[in-house]
Structure formats: C-alpha cells, structure tokens
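In the block that follows, a single chain appears as structure tokens, in the form predicted on its own.
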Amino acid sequence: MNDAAFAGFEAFLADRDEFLVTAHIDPDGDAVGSCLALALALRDIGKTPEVVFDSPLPATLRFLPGASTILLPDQVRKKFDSAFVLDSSSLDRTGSVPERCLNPGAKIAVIDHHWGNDGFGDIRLVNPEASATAELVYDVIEFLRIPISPEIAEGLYAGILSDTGGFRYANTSSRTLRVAARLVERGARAPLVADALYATKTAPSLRILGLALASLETRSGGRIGAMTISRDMFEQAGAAPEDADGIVQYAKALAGARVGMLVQEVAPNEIRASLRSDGTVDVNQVASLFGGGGHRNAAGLRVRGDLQRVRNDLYEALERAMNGGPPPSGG
C-alpha cells in the first residue's frame, strides 16, 4: 500500500493525546497482540492509550508485554473522544466497549484485515490480503517512524503467528514471513511465543479440553466435526470460557472434516460458537447469518438461545453451505 493509505493516521495522532484501543469480543492472539503493540508504540511517542476488551483475556495470552494493563469496560473510569478499533469487521463486534467507554461523536481509526469489514470509522486501513491485523499495525508503526522495541515486536509477532496458525494457514505469504523475520530481528522471542500459544496449558484448560473431546461427534458424512461444552461441563472442569480458547482446532483436525465447530454455553441462554474450515466452506458467511463474523476459514458468533437448538441451527447452515443450497435465516 502507498503512503497515502497511512497519512490519515499521522494527522489523527497529531491532534490527540488520549486513545482507547480495543478489538473484537473474545479476543484472540491477533487482537490482543495488535492492541498491546500499538499501545506500547503510542506510549513511546508520548500518548496515553488505554487497552480495553469486552471479554477477559485468555490465559495463553497473558505473557504478552503490557497484558497486565488491559481493562474490562467496568474498570474504565472515563470516556474517550478518540479510539483505535483493531481486528474488527464492524463496531458492534467490540461488544459494549463503544457504548460504555466512548463519548458520542468520538473519532475512530480502524485497522483491520477482514473481508467483510462494513466500512465503519473515520480513518481506515483495511487490507484483507494481510495475514493478520498485526501485519498492518506493523506497517503503520513503520510509516510513523516509531522505533519497534522488543516488546512491540513480540506483540506483533504473536498476532501474526496466531492468525496464521503457526504459519500453517493459506494466508501465510512471503511478505508475512519477511515481516515475522524483521520482528524477530527486533527482539521478538519466537520460541517463547510459540510455546505460550501452542504448548502451554492451564489445568482447567486441559480438563475442559478432555470433556470437549469426549463430546466429539460428526455430521454430514464426517465432513463436519463438532464439540459441545455446556455450563455443567465448565463447572465440572473448574474452567471459564476463555479456557476453551483454541479447542475448535481439534474438531477441525478430525480426518475427513471440512469444517470444525465448537459450541459453548458461556452463560445461561448465551451461546458462543467457533467455526474453522479447510477453505472449501466459507464459515464467515455462515457466522454472519447469526450476527457473527471473521474470515472465510475462521469465524465466530454469539447468540441468545438454547444450546442444542443453536447447535442444530449451525449444523443446518453448514450443511447448506457445503451443498450449495440457499442459506437459512440463522438464529
């Protein structure tokens, strides 16, 4: 992208000192790494950012530099006039953060890589060809000539590693690998990040994984692998919803599965679902039927309803998507 695509961010920063930094609900490695890296960069040039998420941080991401400073909306003591919204295809994907933490008419700068981005925000850098929002945040920081410290590099590297599945997914380009290499050169600890994301689990997360694996079932002739976690299962494991982060990959790993699905009852009548595809099924389109979103190969959603009913509705929507039929209305 040429410099004109980034110039708006320079003016946005010049006129303001305090910023809210946020991303989508149920934040993943790209959302968290991108927000923390940007906040660190803003502090390095004398700005005052506050990173706020609508959902608690998964335990696997608490190693990231700056993670201890992240707030939930009820911990924020003021409202902001300016915000960076990262890794979100629409403002409502950030949950209650805008309503609770932004003043009416607040100016919003958007950095995102989702195909379905709805065009919100006053200043925008949206590039679906990027492997991760972290790759775009890297570009913005470089354009602004902010030195990339080891801490900033580590957040950005974690974002890229997370959204490429450890450089396994099809969104891993040669440029992605070049950016990752530059971040390692600037201090990102590649082995530590990989270990934290993929090889370190808490006891509750392992217990809920065991229960989820026991729930594994297939549909559509084995083309869909699905797992279900009820509130009772969370209580039995002593786990919270964030402890189930990443479990959907096991459903997708089932031999012959084109789609993996994890459906969780995170609160009474509140259902969260994660979808993963091998590329032959657009799970972003399916998730959008239920008010969710994401990417073609990875998407999520939250709805109100009964666990079994939502699961069955998702099965129907996925089977229709696989068979090329008209999508159901969703919900």
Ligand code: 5GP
Given for the second form:
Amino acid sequence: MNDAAFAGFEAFLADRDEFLVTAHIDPDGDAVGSCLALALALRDIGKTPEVVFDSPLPATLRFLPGASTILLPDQVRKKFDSAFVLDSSSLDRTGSVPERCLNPGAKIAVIDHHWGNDGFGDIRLVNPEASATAELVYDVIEFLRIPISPEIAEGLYAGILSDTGGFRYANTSSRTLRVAARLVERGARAPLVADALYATKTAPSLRILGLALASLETRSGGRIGAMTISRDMFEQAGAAPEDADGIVQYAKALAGARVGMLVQEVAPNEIRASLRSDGTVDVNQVASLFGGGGHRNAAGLRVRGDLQRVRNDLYEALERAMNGGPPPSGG
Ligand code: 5GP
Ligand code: MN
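What would you give as the form predicted together with this ligand, now that the form predicted on its own is on the page?
Okay, now the whole complex, with that chain kicking things off.
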C-alpha cells in the first residue's frame, strides 16, 4: 500500500464539496459498482457527488444501490471543478463526460487497475495488480475511515465479482477473496449480486444472445471463436448494445479456443470489439493496434469501418499475435 497516494485523496477531499464521479463508456459492473460505492461513501461524509456515465447502464446493473441517481451527460445542469475518474485507462475512455460536465482546469482524481493507464489526472491510485477498481476504492474508503455501509459494500462486491468473472479469472487473488469476504460481512448480498450479474437477462438480451450464438465462427483451427452482431441483428432482437454485455464470454467458452471475440456494429459503421484470452495471447496488445486497450486477458476497442472488414483485420492481428506468442497451455 502506498500511503502517500492515499493521503493525496484525503487532501483532495478536504478542499472540496462537489464531485463528478465517472468511469468508462459502456460501463460494466466494476465501473458502475465502484462509482456508486464511492459516491455513497462521499455522501456519508457530507460531500455532494454526482455519478455520470456517457452511456446507459446495462439493465442487470440497475439493482445496485444508488443506480437510480446515475445521470447521462445531457441531464447534468452544471459543470464541476473536481472529478473522480474510475476504471479508465485514459480520460477519453469516459466519452463526452469531461467536455460536457467539467470546467477547464478541473482537478481529477484517478482510481484504476489497467496496465495501460496513460498517467492522466492530478491525484492517482493506479494498481494493475488489483482485480478490480472496486478493490482499490475499498482501500481508499478504508484509508479515509469511512464506515462501509451495506450499500457501499454491495457496489464494491459487484465490481469485484464482475471483473473476476465470478472469482474465476486469473486476477482473483487471495487478497481479492479476503476483500470480498469483508464486503459480505459488511452487508453485500452475495447471492443477489451473483444472480443479477450471471443469471438474469432481459428479453432483448436473451434474443440478441441467441442471434450472436448462432453467428459463431471458428478460425485458426478452432483457436479463435468469434461472434458478430450487425445492426440488423440488434433491430431484430429489439436490443441495444448494452444488452449484448457479456456475450463475448460465450465465444471464449468454445472448447479449444485461445481467444474469444465479439464484434458488434453499435451504430452505423461504428464497430466495437471485445476480446477475451486464455492467457496465452495478450489481447491488450492486439486491441492497442486498433486504438483500444484493457488487460492481457480482456480487452476492447472501437473503430469506424465495415463490420466484416474490421472482423477480418482482427482475425489477422490475432493470428499474428498467436503465432508470435507462447504455446497454448495443456495442449
Ligand atoms: P469489454 O470488452 O468488456 O468492453 O472491455 C474489456 C476490457 O477492455 C475492459 O477493461 C475495458 O475497460 C477495456 N476496453 C474496452 N474497450 C476499450 C477501448 O476502446 N479502449 C481501451 N483503452 N480499453 C477498452
Ligand atoms: Mn475494471
């Protein structure tokens, strides 16, 4: 633990009352859980936080305590001088939020766990060893001696559960499990969070899942499993991009696949791709070739272009990375 970094947060809070709290676009359980937990903690010590995301929440995360208070940028009536930016490797990952909701020269505190964090912000706690940003927000709240209410605990627990894939990924350390246990002691409802994240799907998200599953393509002798969602498929399913959250797991589940990929046309000619690896391929590096990023085993990107063309470019880049990378473990 780096006490100097934590003390920076204490000073940042002491001087200010109003805070914008945000995280990356297409917010996932870690982004939403971390922001809500931090905002609840700030409110508990008399501050005025406002949680804003550039894109709507997936329906399955709306159960989180405080979720109903989250705003989109056009619902924010003022500009802030201070912000917490969480779970984002660079400021532009938050979309239009800084431009629309921050005054020029606003001070920014960063809490993040991405390897490729570019160093933005004024006060920083960035630790790529952490399983989730929520694990770091937990440390900050503990350092500040803010009591962890059941609502705070549940947001943090959801963040950790989400970024560890339900405590299944390699980022699940003994420390992660100890923090999670502490959060359950503090009132996080573990079965409810697990059910919301892993066993609840809206009708549009089930329909888009069905179409995506049927689109499965295998490449490289089965080393890549890929699914594709076109605009037409979103329309047919009555689904929005946030309804497709988590579908990439099914591409990665293909037996023998080293990489799972989901390529979606989220708006006309606007392509979002999600990559998941078994650890033998650094998908963060592959994503960064396309201006994206993330982690070794989970990364993403957004580019403009034709859906099929982007998918083919990704196949080629993945094949190059696999041929240069270490051999698959266990054959
Ligand atoms: P997902 O595939 O779930 O959208 O994202 C997987 C991981 O990659 C997350 O850590 C996410 O923050 C990161 N990621 C996704 N899209 C982008 C992107 O366009 N740029 C960067 N830098 N990271 C991304
Ligand atoms: Mn995260």
